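In structure tokens, the next block holds one chain alone, the form predicted alone.
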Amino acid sequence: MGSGHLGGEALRRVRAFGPASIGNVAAGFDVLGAAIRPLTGAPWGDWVEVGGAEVSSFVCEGPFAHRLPLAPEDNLALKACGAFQRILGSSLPPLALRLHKGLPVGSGLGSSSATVVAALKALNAFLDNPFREDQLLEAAGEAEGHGCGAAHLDNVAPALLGGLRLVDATGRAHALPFPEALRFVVVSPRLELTTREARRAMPPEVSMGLAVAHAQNLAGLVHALHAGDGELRRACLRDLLAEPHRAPLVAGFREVQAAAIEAGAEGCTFSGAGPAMFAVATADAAQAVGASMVSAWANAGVGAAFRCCELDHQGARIEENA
């Protein structure tokens, strides 16, 4: 961001919200993601406010601001501005940028993606929307790569665009259907696991047999969602690729997973890179599933809390533009 004379933009202010998200959604490592909205209680996500300024400034606040890098230039909100500027091909005007960090860091809830998409959505609106959705998604992927060490879109795509999204080989994000009667039960333990650490646990190569099984499982889930095949959906809500390597990193994982299934969940695994876990359950079973998971974690000596969520079909959104 540059510095210089401030004109008529002085009083303009745009505030955007980026929702929490579930990466991978069990079957789709790095290619499936779901934006989520709690059914009750406070929203789950980050807010970014962009305003005009004589000289660029950045403020970070909120309950989890203290967990972010001390150097402002390392913050993902500013990384998002840098990606925006690169794709725009010209310097941004001086900006007053404010991040309210509402999601915990290293939680498995798409914390970095929420910051990135909120910043991009606010910036695009402030500059009178020079970017299309595909350009915003490109910028989001670039900025997200700074947070986790690799550019992948399974969190930023749904956080930006809403819903359950499948990212194809060209970087386009396709909306998938998901039964309105189902809930995402998201359980957050008092643990931390960074995406970088979780990715280091993955092997550099997999066997031919596992590659085929993973492809069958992902294709089966996508087909089941389109066809409304509940039996196939339940069979495919599993993670063959990452879970076996990441489960040992989180105390009580297998016990929590078993408790969810016993309580009626269709499937249960890590939310993104973890340590949060999610289960898919009917609305009638969701509360019991969440309580069982929390209880299993307590038996493993880990405190946890759960929230029942639905898909957030809206994604990143402008909450104020004045």
Contents of the next structure:
2 protein chains.
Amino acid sequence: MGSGHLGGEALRRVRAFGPASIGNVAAGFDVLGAAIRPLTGAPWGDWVEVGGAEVSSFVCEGPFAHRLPLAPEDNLALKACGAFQRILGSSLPPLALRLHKGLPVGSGLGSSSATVVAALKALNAFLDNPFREDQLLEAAGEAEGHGCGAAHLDNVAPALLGGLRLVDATGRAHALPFPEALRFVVVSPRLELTTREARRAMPPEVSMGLAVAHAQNLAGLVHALHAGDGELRRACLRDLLAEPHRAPLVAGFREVQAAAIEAGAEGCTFSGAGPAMFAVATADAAQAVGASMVSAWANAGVGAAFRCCELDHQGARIEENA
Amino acid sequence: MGSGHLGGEALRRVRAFGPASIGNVAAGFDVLGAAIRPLTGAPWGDWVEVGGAEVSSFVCEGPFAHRLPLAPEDNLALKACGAFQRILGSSLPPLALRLHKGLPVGSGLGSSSATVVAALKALNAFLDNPFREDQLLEAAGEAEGHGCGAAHLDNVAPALLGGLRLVDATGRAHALPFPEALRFVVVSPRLELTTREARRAMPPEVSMGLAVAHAQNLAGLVHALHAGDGELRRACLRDLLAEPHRAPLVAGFREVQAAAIEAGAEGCTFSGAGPAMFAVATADAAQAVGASMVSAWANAGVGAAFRCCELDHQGARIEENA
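Same protein, different form: I have the form predicted alone, so give me the form predicted together with another copy of the chain.
What follows is the whole complex; the chain from before opens it.
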């Protein structure tokens, strides 16, 4: 058990993984998110390794490293360290930080959150866990806020804590039950849409009737999940608030959504701010749903790939602590 | 077992009771309602008696009968019969109808709904139950729609079915769990506020941020009730959507609300469209909460009375069938 605080153990290394996540889960614009784990193939997420050092350093690697901001201080792994330090109230020791960027940037898969939670989880373990989970979540929200203009915890909360999470007004993130038999089919088209662009498409005001209907729909989904009411769940797996404004930004969206439903999905909309989309489907239907969505993207002239995922109940985790 | 359909048994009588209810329960504007039952003293609600007759008749009695529309065809008991007949698809026999109006009109206690559900329940029993509960709820929504300009089921659903009910977009009403130890303290000031007036105070649009916060709050309340999370429940027992616009219509509201919270209530806002208010409090605190609220009304120069209620799990019920 070393004391990383003092930076005296240059050889100590901790590596953490932050999973992909779906923000804005259907009815839950800005407040409902899901950490996801592909059922087959390589893990989906980012890794951050923290090691002791004489002089601080930062390395960025992996398939999407070239898409990150060039200035290291703009990197979310370092912003996470800054937030950690601020809440800790004392300086961090010199650190050798290495980010392996496994998630595409601007994809709707919670790329920012994966980096942030992997960095915080690694840092906390490296420093012998000075923070509880709620403090890590606070730090994560602070670090992510820089990325999209405001702190929306619907990606960082599940990426950090795992599961399907409803974020409350005080920043607590509550785990909702979710049927084990259901899959999240995630389809990534070769398109880009920044969160900033997607946010700009949202109108500043909505009708009172829509506000009531949106709340009814989200509350209905939460009730359906607790009560195991499949009929209500299927009815409520939709986004009344953001989707109508964001769908026009992505040519092909409606066709892909229709293909998913046609193939048996319970619901289908953007993952986070898009352009990735997710469908909720039974294990039996998941492959067909994914194939139909990819085929609909092809018809729209857009290449796409799908992965069948389950909920990642674990969230960010230490993979190596040596 | 008589066949009321044929109107041949002039002596047969069925009497049903429809309980008081709280609409717009805190976070649940337009979609969340609670049927309530005072713990002591006289029942709170309306009664409708249906009997066979050679010629149809309608009698209205009770302490608040004089406040009802003079034209019988405007009475909600008769509108309920009309909705029943429309959904049944055949004419009703001649009926002797008697409404005992036990709830004050325009009070925020679900007076319209109590009449409607009592009439429907009595009528259904009198006709040997041609309708299931969902059909009765459909008829109730139709009958109530005449009273407030649109069908909002948050009063009729609990008044008919009992309990705390979340109404979904298709008009199904889902029972939510609610701690047995909690009371609804209902305070009725000597003021009037029509539902129409209270609705007019609502703006046609709200900010996107408020729409998100309102949905988060309602979903949080639903989760808290299922998960037994008292801290979250207390945080979510508030109305972000309607209260800010309706409070200014009722001088004294803020002071009474503050008095309830000060006396230990978990939350306090309008019952339905007001002016009645309800507070949620533990059985231990309920009396003190009620007394504090009445005292705050007195300070505002308004007479008021309170009753401590529990959830009425039963809803509308047959009291006599002979």
